[in-house]
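Single chain ahead, written as structure tokens, the form predicted alone.
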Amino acid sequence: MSGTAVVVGGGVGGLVAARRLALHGRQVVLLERSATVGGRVARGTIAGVTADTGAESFAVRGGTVRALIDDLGLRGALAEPRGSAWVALADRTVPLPAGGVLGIPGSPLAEDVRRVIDGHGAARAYADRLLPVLKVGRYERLGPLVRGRMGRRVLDRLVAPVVESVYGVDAETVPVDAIAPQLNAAITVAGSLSAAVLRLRSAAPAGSAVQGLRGGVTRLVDALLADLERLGVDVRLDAEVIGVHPAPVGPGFTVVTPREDVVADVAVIAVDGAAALDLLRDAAPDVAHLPRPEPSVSRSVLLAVDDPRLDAMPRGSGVLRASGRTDVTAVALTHVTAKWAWSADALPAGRHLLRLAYRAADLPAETRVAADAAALLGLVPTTIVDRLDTVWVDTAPPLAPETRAAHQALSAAPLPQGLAVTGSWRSGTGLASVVAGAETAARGLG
């Protein structure tokens, strides 16, 4: 189909759907507001090294991502994670079980997770089978069904620590069917927690749950700002785009820059939440004016260090902090030459890199880092050599009310022809989750 095209925003949403309306037919104009593209898949210098410092892996369900790196020629760069996770609880450090979906067990008496909730928690966890079969309603929050079910020790020392590390949420209060869409019907099927698991995990692909690509995640931006090359895409950067006008009459858009206007059959934004529904105040002003959620700010601290004893992999791929651990500020390290063996292989020996995750933009000083590091790991501290930091800002989190709000509210809206929003709020936290709404998003538009 032929046609002028402008996309908003250049992070992966962004390049993904220009990628696919240029291999359409259409002429399309990327405009970023900043120097660079990729949004939350960048990189950074640490020790002399290049390394990811958003996104380090994508998720292999769906298959959208493993399409679109088979498209772009990147398959012979695929990696695998090695090691596991370990939760730290209060008392001690342990690895997580093995196949349960959102920290919860499908099998609560295997060895694994008795290791972490203990034979008491494995036997009040096991009473979920010997509960009221469940056959018809809906649980509306994840904390309640998991501790009703299960017991609190499942909830606060499986659930709740990957729940939080991995979305940044309160398990407590976080929606079932916004964090876990088949969760429920799964439950209505099997009858039970531990079996709706078990149902969830078979219909899992086999291997990792999640892939990587070595030398880094950004090497996806890299080949899809190629490919758009290739393609005749026009990328304009230090675009910023203060809105987006339907035609007075008929189809089409007039997309305006502080430098120009640039007018199109069809626009596509892929920005962040509220810089989306700003600039949806004319197409869908009952939308844009719902209120805003609090933005969600989080720090990434990588750490070059160098220490030998780091080559065992003491804890397997990296740590999360369940809510009892009190004297550890973090939620999260991961040990990324353990998981990553092309990253260890970039590396002299004996060096490795860590990154620990934050949930404030607050700067931590170099010795709460280092005693954060040392308690997540088990070792006294560490030479650290480098340092990198990374505040990110999510003005609206996927998963906060305000945003599940608008997103339903956008859903329901009948926008103009022609028009389609994207991106994480939008689509769900991930890559795999982003690519496959900026495809639908783009093939929709033709």
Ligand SMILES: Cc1cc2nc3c(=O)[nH]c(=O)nc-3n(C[C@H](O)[C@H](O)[C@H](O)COP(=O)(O)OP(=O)(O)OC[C@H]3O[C@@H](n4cnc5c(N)ncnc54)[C@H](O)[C@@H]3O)c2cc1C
Second form
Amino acid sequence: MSGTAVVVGGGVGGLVAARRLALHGRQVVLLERSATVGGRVARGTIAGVTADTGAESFAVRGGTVRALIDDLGLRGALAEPRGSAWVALADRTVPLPAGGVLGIPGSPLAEDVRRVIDGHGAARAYADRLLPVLKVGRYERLGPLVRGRMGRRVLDRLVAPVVESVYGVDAETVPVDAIAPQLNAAITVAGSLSAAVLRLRSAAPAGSAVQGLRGGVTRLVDALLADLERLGVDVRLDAEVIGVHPAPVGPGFTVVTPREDVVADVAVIAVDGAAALDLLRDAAPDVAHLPRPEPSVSRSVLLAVDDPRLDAMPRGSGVLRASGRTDVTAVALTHVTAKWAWSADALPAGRHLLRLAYRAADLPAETRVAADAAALLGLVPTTIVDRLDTVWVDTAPPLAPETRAAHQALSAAPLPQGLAVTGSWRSGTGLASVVAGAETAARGLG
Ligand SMILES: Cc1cc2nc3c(=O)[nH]c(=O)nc-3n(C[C@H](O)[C@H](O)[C@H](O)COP(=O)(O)OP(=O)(O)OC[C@H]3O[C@@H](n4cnc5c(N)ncnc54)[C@H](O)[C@@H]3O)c2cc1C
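Target state, the form predicted in complex with the named molecule; input state, the form predicted alone:
Up next: the whole complex, starting with the chain shown before.
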């Protein structure tokens, strides 16, 4: 295949799509609005070392990211996470049980589950095994499904902390089929929710669910960029695309930036949701004019602290906050130097990196952040050496109802030939989904 291609957006989705199109023999131009590529895979400097400020790992499911890492020669940099997560309940902080799906336990009577939901909660959760399952229809919302079958403690103490910190959505209202597409079918076959969880877990590969890269996940972006250079892709930075116009007659597109127009046979829109909908106004006006979702705004605060007591990894890889825990504002804390050995190795003895996640852009005061860290870790870190804040805006969270309506509209109304739309708002949050979606989108264009 030869011909020209333009890719709009230089996040991982756009970089992967550009690489695939170039490997297919196309001459590719990639246009990125900001001064760097990578999007939500980004780095910053704190206490003199480099740290991931956005994504810090990737899911191994599907093997797509791993295949890309192998292709890019990064296999030697793969890193396994250490420790596992804890959950901060209203009255205590305990390890999260192993082996669930979205926090839903497969074995409700297991010791590690009882430690979180107590004997009474475990007995209620076990009732799931005895309740009949829907034979007609599907469970619609996650909250009523979990609460109805396993009780409130499982929902509040196990499922909500995982769903809200990992996906940033309300566990009560999120559609089951959106967040766990295989769960309804597994319940029907297995006969209960917990048996469905065991079934899904047994189908998952052994080993960690996520991996990272020594030096940070941004190494994937560096390697992709180097490969694009090798393949002759023309990467243009500070190039915000303001229009994508299908040719009035025949194939091809004109992609407009304030400085120049780029004409190509095929185009990939790989920007975040609201920007993508804006750019679809010519190619798919019915989709572009749909109501927009509420953007999801979050802030991550990296702290460098000096405290040798943290060497013992008192809270494993980090802590998720359960809804009943009202004295803490942060939704989660990652103990970065506990989770990633390479990160600890880069720092002087006794120094640690912590990452706190907040669900709003508001600047939390130094005292608030310190109090949250102390409450979640169960100790007051002696000295805060440095702090690095990053605000993230997701303009079309993939699980929002309006985003899902846009997906349906895009599937129903075929785009002009030669145009593809990809990125996390389309394929789902996380690098595993984004890389797989971008590969599929680019392969579809040839
Ligand atoms: C704090 C945080 C932590 C995360 N942690 C993880 C994790 O540990 N593991 C994981 O798998 N995922 C994680 N994610 C999610 C993951 O980072 C994203 O799903 C993924 O990086 C999205 O890639 P993308 O290419 O779809 O979009 P983006 O990374 O948003 O890239 C879109 C690009 O398009 C550019 N752009 C926008 N508009 C225009 C325009 N008009 N013209 C030109 N360019 C434009 C933007 O500047 C940007 O570079 C995390 C995300 C955040 C915010």
